[in-house]
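Presented as structure tokens, the chain that follows is alone, the form predicted on its own.
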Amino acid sequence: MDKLKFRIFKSHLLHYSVVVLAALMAVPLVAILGKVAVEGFRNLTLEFLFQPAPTTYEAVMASAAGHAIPGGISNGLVGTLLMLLMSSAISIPVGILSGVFLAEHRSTVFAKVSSYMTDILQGTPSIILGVIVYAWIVIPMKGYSAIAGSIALCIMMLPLIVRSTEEAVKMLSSSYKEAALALGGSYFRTVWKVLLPSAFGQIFTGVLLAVSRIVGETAPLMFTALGCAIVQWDVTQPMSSVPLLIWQFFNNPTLQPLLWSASLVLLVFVLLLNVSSKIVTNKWKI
């Protein structure tokens, strides 16, 4: 019996010291997101939303006449979204092939090599990325573009797609491509129509986790992109993104009023793709 007494003791300090340990983790995450939001809304108005930010001449005359400061982060907005639309363009169809690849040809020499390459890509600081995009793509080209912007943040997208689109084809059942070429499909009308629907969850998961942690990226757009103060809409010139307006808005005293509801924008964008991702997951289990 006290034995018994003891092991019930044990289970339930277990569990209590879990939930204890589980809740103190999730102070700094409470404290990060009710920060953001509580200094967050107060300048977050649809104004906001669709109009660029403003010059510092603009928040000293209004901040000086007691107004609210104008403008807002359209310019990075539509920055981030060109951006994003031109990495994912080359990052998701070169990372889900490559990921088959690596999956059906595991054993081969040519498949460990790349395997290997693709974890230290996926370890490479940000930072050092933008700087070689820089050498690549920025002197080139002789200026600063969305094109080397797009460029870094493909870069950093593919190894999080390869892997994700990798570990999704080798959980599937063998059966299943097996099957399918035993009725006589082809190999590209077996991957094409059966492996890749099959994993689909978790491919389209590994995806939007790439692009939630692009979206937040500064260092590498610092080197390539570099910023621009109006809506631009030429992705061979120097554009905006609402990190990179965060990080201005930081550095300038006069703008810093703006800082909080950039950033709540943007956490609340990553929060929206990782519910996305947690839905997918759920929907499409192998």
Contents of the next structure:
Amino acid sequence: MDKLKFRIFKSHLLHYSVVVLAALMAVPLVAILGKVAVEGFRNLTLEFLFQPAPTTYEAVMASAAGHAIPGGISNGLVGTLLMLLMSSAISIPVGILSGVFLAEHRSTVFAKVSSYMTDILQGTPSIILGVIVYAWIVIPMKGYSAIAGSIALCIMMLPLIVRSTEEAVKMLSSSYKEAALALGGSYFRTVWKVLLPSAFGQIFTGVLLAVSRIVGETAPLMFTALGCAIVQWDVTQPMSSVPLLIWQFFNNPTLQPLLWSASLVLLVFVLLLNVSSKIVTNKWKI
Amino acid sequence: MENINNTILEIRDLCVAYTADKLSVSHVSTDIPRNQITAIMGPSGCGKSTLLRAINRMHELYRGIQVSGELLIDGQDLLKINAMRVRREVGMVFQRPNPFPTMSIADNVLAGYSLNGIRLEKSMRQSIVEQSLKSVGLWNEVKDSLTKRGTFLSGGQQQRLCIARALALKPKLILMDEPTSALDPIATTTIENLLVELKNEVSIIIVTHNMGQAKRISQKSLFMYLGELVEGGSTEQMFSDPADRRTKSYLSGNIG
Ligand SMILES: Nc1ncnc2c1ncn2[C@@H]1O[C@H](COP(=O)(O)OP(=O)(O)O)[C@@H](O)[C@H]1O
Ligand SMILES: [Mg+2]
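Okay, that's the form predicted on its own, but what's the structure of the form predicted in complex with its partner chain?
Full assembly next; the chain just shown is listed first.
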């Protein structure tokens, strides 16, 4: 009897330890979100999203006159969105095709080697990718540009998308593929009409997570897109991004009040991506 | 000498090997009668599925599987014609019901057409869906939910949907690999009754673990053991008076 009580006690002890540890894990997250939200809301106005970052002169003049610092992060937002679009346009189709290929030929030497390479690429520090793209694109093109920045981001997204597509297709039961081919379907149509739609939820989740991983990347953009003080739509020119602006605000004492609001915008964007990926995962369960 | 017109498929000296050192189907020769149900029986691992999958060339999807011999469908060797054409004429139903999870019930029935890149007029599509679902007795059950996903149906309904999907292409022959082994007894009976009716439209080969099922629905039975065809003939004959002692001991429950 005592033995049984002891076992019940142990089970309760374990249960409560898990609950307490889980709560402790949430502390840093809540602390981060709280700090960024409280500090960030102070300067956050609608104007903040639609005005480019102020120059040091404008900021100094405004604070001398006792006004709030003018301007916002529109140059960074436009740059981030343009570069995300360009890098996604390449990395999503290429990544999905490669992922399907790796899953479908998983036993071949070529696929095993490619798969290993993908892992290495995924583990390469982003700053090194920045240096590489600087050497390969920026120097030959004789200048920093959004194109170079997008290429760096694209290289970072690719392995993430390849890997998530590969896992998604591998998890599908081979019986769907066999059923499609047994109806006389061509291999291409089987992939297009059965395999990809069935894996869509997971692939899409992977894409969203890949985007959320690179949207905050700063280091590779310092070597490639550089930054720009105005809203720039010409992708052959240097361009700003939200994380680049955060770095600039941090380095400029007069602009530091804008630091938190820019961080808040970036954080909210990433959280939205993460929440959407959860929703997609649940909606597209098969 | 059997009349060739009553034979849909002649299997001549068929061998299938997954690895070079072992034949999983060894020198099988037999005739599959037209508009009848042929049952393939035998203990687990004797090569039933391997034989069945040779008939619609599924082995070509994997590397290193050797198939030799002749498979004459209406006199033409199906190992020598385009595999995609063969698979349109020889349908397959799998052990586990596997309607395509992202397609509606109607799209599942029409999947054979869309996977072959065949575009159909709307009226044609509707009539194929209705006809195919009626022939598996599913029409009344699903006619108001044709646009819903096929995966919401019960297991037995899903399997009938898979049969409808195969029938929609109007195949000459349908291969079924233990199609009721994942189903409950009531769904199994429904499908058995269905197959008995369907044989007027299409010739059927069914692999089954269930001797009672073979006895109830098939006209011809094949008994396989260790990759060989031990005995094949009329079901009545085989169950009442098996020629080979291995068949006899299988039917009496001593092997398998
Ligand atoms: N993919 C495969 N690779 C290698 N051997 C296989 C494979 N599939 C089946 N076999 C072997 O072939 C033999 C026949 O298998 P199978 O046709 O599945 O038997 P059954 O359907 O009668 O249970 C077995 O010995 C099995 O181990
Ligand atoms: Mg089998």
